[in-house]
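The chain below stands alone and is given in structure tokens; this is the form predicted on its own.
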Amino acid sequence: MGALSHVVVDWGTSSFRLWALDRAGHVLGERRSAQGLAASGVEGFETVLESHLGALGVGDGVPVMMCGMVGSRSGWVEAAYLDAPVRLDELAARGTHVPSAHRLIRILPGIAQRDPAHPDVIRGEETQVLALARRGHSGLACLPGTHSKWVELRDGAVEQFVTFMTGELFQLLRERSVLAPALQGATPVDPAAPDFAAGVAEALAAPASIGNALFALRAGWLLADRPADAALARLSGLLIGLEIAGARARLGAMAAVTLIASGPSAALYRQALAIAGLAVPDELDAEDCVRRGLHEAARIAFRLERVTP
């Protein structure tokens, strides 16, 4: 590995991830914390950043490239949205400057779609797609999460994208809806569970009936004492299946999709996409893509010579 070149940060609503990199993008050090926007707003964004840099021995003058909600209206400095379609190298070149006495800091802008019928925004996940563009990828990518994104990438540009609140709906229904008692004590969803597959298939076949299918989880618990594990697996399958059905409705016919995911969601989406008949020719780790995308953005914005890893 080479000498320290720059630092990249993924700073979200509830989390902070920082990597110190050499010019080729190799990780020399990293820091993680739960100092998301709320905590950092109280402590001071620059105070939080510099404390982590100090812990790694990063001195003044080392530039920092950031992405995520740190660039939102409630973040450190707002990085205004760029309108789709937009080239990802342009996204990197137009990062927002953050005033600092210690170093050069940039925040990547998000991307907006301003169609009144289908307004949409993406902030943070576009960095993962930037890593795809670096690989010369074109086509459709699925990025599961609290707010899942389906992004169409063509010749280094984001052509269009669609957001689904799948992860947030799952948590709300599990914890705060009338379904909550039926799901208490459930273990994490097994992608191979028959109830998960059944939920995906049902949502794909009849997305308009999803409200009825969800309430049936409560009825099954009340009338047949349906196990919590089975109910939770079906809930997960229904919501992910609904997302895939929605993506088809908005983006048209599709045969393959690149999956960018980490943790348990990767296996769940891989299984759901297979049930939907969609090939997954490439599966990438989401965190790795964030780091690589930020490195590519730093290379462009800070005019760093490209070095082969």
Second form
Number of protein chains: 2
Amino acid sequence: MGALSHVVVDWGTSSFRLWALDRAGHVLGERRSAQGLAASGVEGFETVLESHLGALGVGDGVPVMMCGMVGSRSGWVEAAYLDAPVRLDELAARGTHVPSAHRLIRILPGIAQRDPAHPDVIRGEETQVLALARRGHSGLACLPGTHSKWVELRDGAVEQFVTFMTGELFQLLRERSVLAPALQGATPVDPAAPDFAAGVAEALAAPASIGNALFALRAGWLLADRPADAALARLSGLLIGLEIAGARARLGAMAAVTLIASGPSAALYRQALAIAGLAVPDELDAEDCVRRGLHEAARIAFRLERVTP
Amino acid sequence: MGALSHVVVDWGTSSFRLWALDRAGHVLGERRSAQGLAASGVEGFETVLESHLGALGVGDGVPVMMCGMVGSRSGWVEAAYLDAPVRLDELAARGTHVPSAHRLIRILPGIAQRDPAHPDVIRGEETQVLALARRGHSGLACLPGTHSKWVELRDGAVEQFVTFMTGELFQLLRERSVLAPALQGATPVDPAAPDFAAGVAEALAAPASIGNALFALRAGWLLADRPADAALARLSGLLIGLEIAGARARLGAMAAVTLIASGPSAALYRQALAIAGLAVPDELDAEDCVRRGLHEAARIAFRLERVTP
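Alongside the form predicted on its own that was just displayed, please also present the structure of the form predicted together with another copy of the chain.
All chains and molecules follow, beginning with the one already shown.
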């Protein structure tokens, strides 16, 4: 391990993750909290950041690179979107300066697609693909989430991307819809559950019927007392299958995709992509990627010498 | 107008509508309230019903025919589903008896489709198509709503039906999702709005991409300050277009559909069906239909002589 060089922060709507790194990107210290945008807006963004830095003994002068919703209109300082296509090293070089008496602080911009027929934005997840871009990667990456992103890279640039509301639809339907009673008490979805696979296959085969396939979860519960676990697995499969069908509709035929995911969604997407006949030659942990991407951005922005780890 | 013959009630999750009719089905009196299932369960279903009957001066002995969620598991008395295909006069004849010291009371059963691949249920809307069935109608009817129903009639029987969660998705997305800020303050959707038509056309052309088309409403707001009226019109168009695409996927090619709707949804669906190239040779008011259907059911169940109006 080397000496402390810089700090990177992924600051989202509902979470805060900070890593203190050496020049090679090794983790020297780490902080996590639920101090997302709403909480931090009240407490003060600088107060929240400095208290975490203080807890790790990070002194003044150590620069900080951040990404995520902290750069949105309702964040600390707005980091305006760059337009796609955009090179990822350009993204790193054009971080927004955040005034601070303690240190250099930059927030990475998100990326916008201003096509009036399909406007789209990405803020935070682009940092995860910075790690791929460093390798001059071309190809497609799938980043599951509340708002899943499918990102097409070409020679280290984000060529285009597509967002799907998959995770948010899942939560809304699970908690707030007429399906809630049919899903109550369900355990986390097992990627090997036959109902998950059936849901994926059904949505791939008949994406247009999703509004009916969803209601069938209620009808199956009313008529056949279908267990909550099966219904939740099917709901998850339907929505992920719909996302894959949508990605194909928007991005055209595809053979392989890099999966960048963390936690339970990694296994679910791996399984769903296999059902859709898509190869996943590379699977990366989303949290590793955001840390590595931020490190790469810090290296470029703060003109740190590259050190072979 | 003839003398008071019987009373019909449409009792749903959130509303209560009652009509006092003569033998020919002419309306002699009417009551409406927001005493849906939850409210009535507390107060007592019989208390609620008798208080409305008392207010109209309806004495003991006058029979009552009801339909809707009052016959569900959480209603007054459960009226078990009949399996499709089912003749609509059979539905009328097999209403569930509700014990009462005051009068004969029956609740119409809903209809179930027990196909394990596509289970479905209908409870309430089937009464609206009773009015069509009396004419020995064959064909397709579209009944917009929180849970829209597409019902295929053949010679006075419900052959099959398909439910879509269109109205519920609209409400969830409008009020509870990340789209809410982009839709805030919007006026009711104008069926002639170009964004409504664009949404319908987009969902018909690319139903699989719905999860992305929805997010684009947020992106269009973030990037181009797209007005709330336009975004709401597009959301409505997208979801109704998706429903029509789904109905085609489930029911096969179709040329014409009878529209049974009330209020603003009638004009929106009329416009969306036209964009989809579907003829609407017949358009009926949903409230008229439920009253006429209940009247028809009462005539059969209570063995009332048919009187030419």
